[in-house]
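Read the single chain below, which is given as C-alpha cells and is the form predicted alone.
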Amino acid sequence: MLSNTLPNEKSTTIYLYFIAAISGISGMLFGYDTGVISGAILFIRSEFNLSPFLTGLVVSAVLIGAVIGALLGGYMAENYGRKKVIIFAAIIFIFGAIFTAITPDIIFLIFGRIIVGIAIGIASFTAPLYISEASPPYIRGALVSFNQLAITIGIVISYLVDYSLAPIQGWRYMFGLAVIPAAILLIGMFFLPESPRWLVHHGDLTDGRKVLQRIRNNSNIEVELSQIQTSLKQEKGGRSELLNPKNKPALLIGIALAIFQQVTGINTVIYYAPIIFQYAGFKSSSAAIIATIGVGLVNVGMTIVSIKLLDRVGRRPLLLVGLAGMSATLILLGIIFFLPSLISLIGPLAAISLMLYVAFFAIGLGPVFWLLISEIYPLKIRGTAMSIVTEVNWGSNLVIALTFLLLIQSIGASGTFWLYGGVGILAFLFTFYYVPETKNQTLEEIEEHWRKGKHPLELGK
C-alpha cells in the first residue's frame, strides 16, 4: 500500500492556482466556440437558406473537429508534453477564428468549424489532464473543476456576445471574438511549467522536482515523487495496457460516461436553445436569446456550487443526484410538450425545466465526468486513455447533435426529449453500480487500487 502522508491545504501555493487559472482559459473557448454558433445559426441557417440537415452540419461541424483533435491530442500529450499539447492547441483556436470570421461560403464555414474543434477535442482532455496532474489530493476537484467552470462561462459570455450582435446579424464577429481569450492563452502558458507527473515519466526527475517544489509550499516532496516513481515501475506503457483486464473496469467506465454525457442531451440545449425556445413560443430571435442566456447564468452558478462540493461531498454523491434531476426535468419537458392544454404555460415552463436540467448537469455530470477521467486511469496510458474516452464523448455529441433536429421531426419534441431521459435513468443506474468514488485519493493510490483487481466500487475503502 502507497503512503497515505499527502500534501495538505498548507501545500498549495498561489502559483498553483495560476496554473489553474490560465490553463482553464483553453475551457473558456472550448464553452464560447461550442456556444457561440447557438445564435449565430439563426442568422447563418436564414443568410445561407439552410435545410434542416445543412444547420445540423453546420453547428456539427466542430464536433467532427474535436474527434480528429482528441485522437491526435492523446499521441501528442504523451510525446510532447501537456504543455506543449495547450500551446499548440491556442494557435489552432487563433486560427480558427480568424478562418471561421473571414469565410466567403458555407463550404469554407464549416472547414473552418472543423478546425476549431480540433483546437476544442485536444484543449478538452489536455487542459483537465495537466491540472490534475499537478494538484494535491485534498483539492484536485475543485481545481480540475474550474476548467468546466471556464467552459461555462464561456458559454454565457457567447450567449452575451449573440444577444449584443443579433441587431447586426453580425455572426462573423461572434465568431472572429474568439481570438482574444485564445490570444491570452497562448502567452499564459508560457509561464507555466510542464507537468511534474508526465516529467518524471519520461525521465527528467530532476525537473519534476523542481516543479513540484515550486507549486507545493512544503519542502517535503519526496514522498509525493517516490508515489510516482513507485507506480512507473509497476505499470507498463502502450495502447495494448489498455487492454489489460485489471484497465479495463476504468476504460468502461470513461467510455460509458462520455457516451451518457451526450446521449443525455446536454449539449443540443447548449447549440440550439434558442430553437427550442422558438418552438416553445418565443417568436423573436432576441427574445430565444435572452431566455438562453438564462439558462447559461444556471449553469455557470450551479457549476460553482459543484466546485465547492466536489472536495468535501465526493464525486459519486454528486454524479447520481444530478443524473436524478436531469432525468425527472427532461421527463417533465417531454411532457409540457406532448399537453396542449399547456400551449399559454409552454414557453416560460420549457425555460424553466430546461434551467433545472441545466442546474442538475452542472452540479453532477458535467464537471463530475472531466475531472473522473483525469483520475482514474495509471500515469502511462493516462493521456491516451483520456484521448479515447474523448473521442468517445466528441463522437457520441457528434451524433447527438446531427440527429436533434431530425428527431424533432420525426418523434416530436416530447418524444425526444423522453428518450434523452429514458438513457439519463440508464446512466443513474451504471453509476449506482460501477462508479467509484475518487474523492481524497492519490492518483497513485487510485492506480494501485486497479492493479489489485479490485472491483470499482470498494476504492478507497
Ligand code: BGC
Second form
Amino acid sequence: MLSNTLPNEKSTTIYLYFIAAISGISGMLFGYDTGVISGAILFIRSEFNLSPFLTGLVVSAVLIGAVIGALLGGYMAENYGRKKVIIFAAIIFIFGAIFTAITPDIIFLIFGRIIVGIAIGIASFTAPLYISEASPPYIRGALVSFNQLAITIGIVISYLVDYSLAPIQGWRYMFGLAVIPAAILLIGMFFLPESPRWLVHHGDLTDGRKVLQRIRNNSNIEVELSQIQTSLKQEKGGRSELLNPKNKPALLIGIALAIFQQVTGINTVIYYAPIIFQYAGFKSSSAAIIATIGVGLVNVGMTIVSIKLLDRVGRRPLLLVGLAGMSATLILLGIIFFLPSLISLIGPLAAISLMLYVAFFAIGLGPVFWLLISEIYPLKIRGTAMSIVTEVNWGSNLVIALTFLLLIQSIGASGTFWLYGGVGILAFLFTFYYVPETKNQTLEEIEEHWRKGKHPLELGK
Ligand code: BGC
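Switching from the form predicted alone: structure of the form predicted in complex with the ligand?
In what comes next, the whole complex appears, and the chain from above leads the way.
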C-alpha cells in the first residue's frame, strides 16, 4: 500500500540527479587524491631520496588524515548539516591541493597530505549520506553504488594525469590539479539544498518540505515527510544501542567487511601499482604508469558491470565470486613472483594477474561493501554504525599502506601476495557462512530480521 504513495520512477526531478552529480564530485576527489600518489611517489621518492618507511609515510599521510576526517565528519554532519560539511570539505580539498603543490620540503608535504586526507575522510562519509537522504528508496541503491563508480573514475583520472606529467616529473602539478574539481564541488554545492532529512530532524519542517518539493515530481511529499518523522523517532538510540546483542551480527558484518575490503590488499595495487610494475620489470616510469591506467579502466568497467548485476543476481553471489577470484589471483601473483623460470614473462603475467584481481574486487567487495553497510543497520543506529565502520575501513587501509613495502622487504612479494590471498579465503568463508542477501528486502524487513534475533543467512527465507 505504501509503495503506491511513495515516490516512484516518475517522481524524481532532474534536480535530484544534479544533487548526486555535484556531490559525486567528492567521490571523484576521494579517488583522485588517493590514486594520484601512485605516479607522484616515483618522483617524490627519488627527489627526496626516501627510505621505504618514509615512502610509506608519504603514501599513508592521506589515510591518517582520512581516519581523523571520518571521525570529524560524523560529528559535524550531525550538528551542522550535510551540505555545510561538504562545503567545508571542498574548501579543505582546495587548500590541501595548493599546499601540497607548493610544499618546500618532505615534512610539509606529509602535513599537506594529511590535510587532503581530512577532506577525503569527511567527504567519504558525508557525501553518500547526503545523496542517500535526498534519494527516494527505489533509486537509493543505484546512487549509493554510483559513489563507488565516481571513486574509480577519480582514480583513472589521477593515473592519466600522472602519465601525462611523468615526462616532466611534475608531481607538484599532479597534486595541484585537484583544485579544479574541488572548486567545481565548492561552487556547485552552493546551488544545492540542505538534506531534507537533516532539516526535519532539526525541527525545520518548512524548509524540509520545500526541499522535497524541489526534488520530487509528485504530490506525495506529505507521506514521505511523515515517514521521515516516524523513522527519526526510531533513531533516538545513541552509541550504546550498538551493544544491543540483537544488533551485534550487523555490526560484526560491517566491521569484518571493512577490514576484509582493505586487508585483501586492493590499495597496494591502487597506490603502488607502478612500483609493483617496476619491480616486475617494466623499465620506464611511463610504461609502469600505462599498465596502471589499464588497471584503473578495468576497475571502472567492472564497477559498471557490478552496478547492473547487483539487483538482479544479488549481493552475496557477486561478493563470493569476487572474493574467490581475488584469492585465486593473489595466489597466482605469489607464484609468478616466486618462480625464477617465469622471469622473462613476469611483466606481462603480473599485469594480467593484477587486472584480473582488480576486476574481481570491482565486481564484488568494492561496491558491495559500501552498499551492504548502507542497508544492514537498523535506522536508529545507521549513522553511528556507518561512521564506526568507515573509520575501521580507513584504519585498515592505513595499516596495509604502512606495512606493504616493509612486508615486501621482509617476506618478499610472493609471501605478501599469499598473505593477502589467505585473508581473501577467510573473507570468502566469512561471507559464505555469515553475510546475508539483502536483494529485494526493504530496510524495514532487514531491521525486523535483526529484532527477531535470527541468523543473518535466514534473511529473506
Ligand atoms: C575502497 C577504496 C579503494 C577503492 C578502489 C573503495 O571501495 O574503499 O579503499 O581505493 O574502492 O576502487
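Residue numbers count along the first chain shown, from 1. Under this definition, the rigid core comprises the largest set of C-alpha atoms superposing within 1.5 Å between the forms. These figures come from a predicted structure and were not determined experimentally.
The rigid-core alignment places the CA of residue 196 2 Å or more apart between the two forms.
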